[in-house]
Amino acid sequence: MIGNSGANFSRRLKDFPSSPIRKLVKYADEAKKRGKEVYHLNIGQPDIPAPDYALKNFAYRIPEVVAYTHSYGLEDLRRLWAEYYKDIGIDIDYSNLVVTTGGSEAIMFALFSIADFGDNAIVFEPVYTNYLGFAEFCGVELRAYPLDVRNGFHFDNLNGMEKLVDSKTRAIIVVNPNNPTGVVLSREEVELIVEFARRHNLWIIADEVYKEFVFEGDFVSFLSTGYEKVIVVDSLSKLFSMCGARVGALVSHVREILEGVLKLGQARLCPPLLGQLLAIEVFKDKDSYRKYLKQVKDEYRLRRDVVWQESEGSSEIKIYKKPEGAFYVVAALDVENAEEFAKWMLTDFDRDGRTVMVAPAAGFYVSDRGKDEVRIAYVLNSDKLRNAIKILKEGVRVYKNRG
């Protein structure tokens, strides 16, 4: 039994934001105990198996002693990962890449490396929610440049961003392709961000973990822009359905950043050995991983189209622009408070024993916007996804007409 100890806790612990992706989990668990089937559209956990060729080979690589590795990560993995980058047209050396414990650690290392307590960074909102938590952890204020769901979260200028900059502004944070919106930045948008960063001598922290999942347009990496003050966050979690392996990377051309990150890496000792060994097996067979990524991309495009088709013309779920990448979309619902609605879907609603869990989008905003929006992760197969969107639409109708 968990009791109240009466102890005093840190302000940071009390103020640390809850994850909008996981905060309703207890209601989903209770719904399942009551016998309901819950369609999880709240979390970016792919249902697609990891590469089978890598899993088979990995079984023979597990050592008798699961030992520490270098704080930078295994050199074999770093070399293979750098070769992958060159294969997609980004010229880096393995020494430019540090293996991290998932992309989450790369986010924290990046923020810690370029900002002190009391400094600030600019984010385009909505933004991947973990940036809010890690910014709080690192003592960095996030300043929001708002993008509009009705414009599909795109922009043709950065008017108004100047007012967010002061003497303590250190960086612009960009997620491309975007979680939670599914937006892929155009070359013109990338150039606008680079020009702004250059003018104000700011770092760009570019989260590019979904770069392989682009359905329309072309992916432009900030590493290829010629601007030096770039730190890229990468991860194998979603690319290869290896979320639990916890293998990410921080990439930069700036030697001082990499040397500083080594000290942070030494403090946490090393990234996980078994995850790195699995990643080596993934990257060793280029033909196989390219085939795998193409199949996965095609599958997510199909699922994206299902969400778009099932919501198109709907008054209950409004998606203003078809998402161009990743496997997420932010939709406006015909409700005032999406979080209360999402909770109600789990506690009070089902159709034929099935209900849907979504992530309230307000948790992806720094400001108080997004209260009528949700993030949908299309990580279920097409049949389940089609059914889930139909249930979600019906849920909105019933919720609005309830007594």
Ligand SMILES: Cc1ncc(COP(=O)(O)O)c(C=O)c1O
Given for the second form:
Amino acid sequence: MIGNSGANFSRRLKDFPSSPIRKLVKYADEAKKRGKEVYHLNIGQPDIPAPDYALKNFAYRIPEVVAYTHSYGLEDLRRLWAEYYKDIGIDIDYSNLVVTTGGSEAIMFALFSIADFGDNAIVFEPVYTNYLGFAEFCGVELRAYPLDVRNGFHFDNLNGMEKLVDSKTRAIIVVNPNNPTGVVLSREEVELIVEFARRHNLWIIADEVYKEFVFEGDFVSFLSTGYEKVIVVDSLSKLFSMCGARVGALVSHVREILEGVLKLGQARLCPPLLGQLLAIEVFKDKDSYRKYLKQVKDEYRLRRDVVWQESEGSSEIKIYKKPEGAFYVVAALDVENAEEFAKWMLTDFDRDGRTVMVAPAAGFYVSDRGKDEVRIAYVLNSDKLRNAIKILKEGVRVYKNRG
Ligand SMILES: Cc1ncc(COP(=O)(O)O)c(C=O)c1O
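Return the form predicted in complex with this ligand of this protein as a structure block, the form predicted alone having already been given.
Up next: the whole complex, starting with the chain shown before.
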């Protein structure tokens, strides 16, 4: 155990943000030790199995030598993945797609490729919390463009965004469909962003890892807008419920980015072979993966509806607009400090031995907004989810009236 060793470690390590998703885990563990059941609505780990047809075939594909692959990933996978893109109406060549170790690595590669230490990038807040960490890694300052829970985090103009731009502004980061808000950008919103980026010659880093989970409206990829300076982050973690396989991708039309990313890719050698082999099995059978994606999307839509119905009209949990995609929503709670409340739910509250863990939304904000909000990930089946939202509402009531 290293205690007062006097070890010097970096300011960056000290300042690195802790994940709001995992921050309260120790309280959940203690609650479980006390015999409570904890409904986890805090983390985007789906309970849905990966495609079984792919898992079965994959077992026979594991080679004797578990070797490195090309730093860009296996060409077979890149070709199949590019086919998938063509299928959803986005025309890319396999050479436009680089396989990464999860979408997480694609985010880092994207930021590293377009920004130097001390540069900045604009994010819509709330934003997927790990962007705060990735920006810290790359020495990039995030500048927040505030969206409002009461508008369901949508916008009809980008007034005020100009003020965030200076000579060091390199990019706008957009997550669509959104984690944590569940928003799917309308075509008009996408066009507003493209127009702004064009005017200021900015990159758009578009994180589209939830693109298959759109319940209302159409998904518009930034790759199909005709704007060149786009880097898309993709991932199979959520799409095919294979988070642990660590397979993501970076996609761009810009050759220099792809060539530069090869150097980054070579520095970390390669993305995981086994995850890539599983991904090949998934993509090889188009009929099966289409069927799978439809079922999964229907399931998430059902769950979205449960969260919406259970919170509708409630004064304890306010969701102002039905989220259109992904499997998250940000709700305003009738408490002042949602983090304190979320902790209290684990330490002090249960109903018939059950309680709920949510992610305080403040950690998804760059600024100090969002203190009364939480992110709910609907990664449990409908029955559990219904029960969890009921417990959460009751928790808010009891919390407010406690002595
Ligand atoms: C918006 C978004 N982007 C990227 C990721 C990264 O996922 P992975 O590295 O598992 O592909 C996640 C994971 O939750 C996410 O929600």
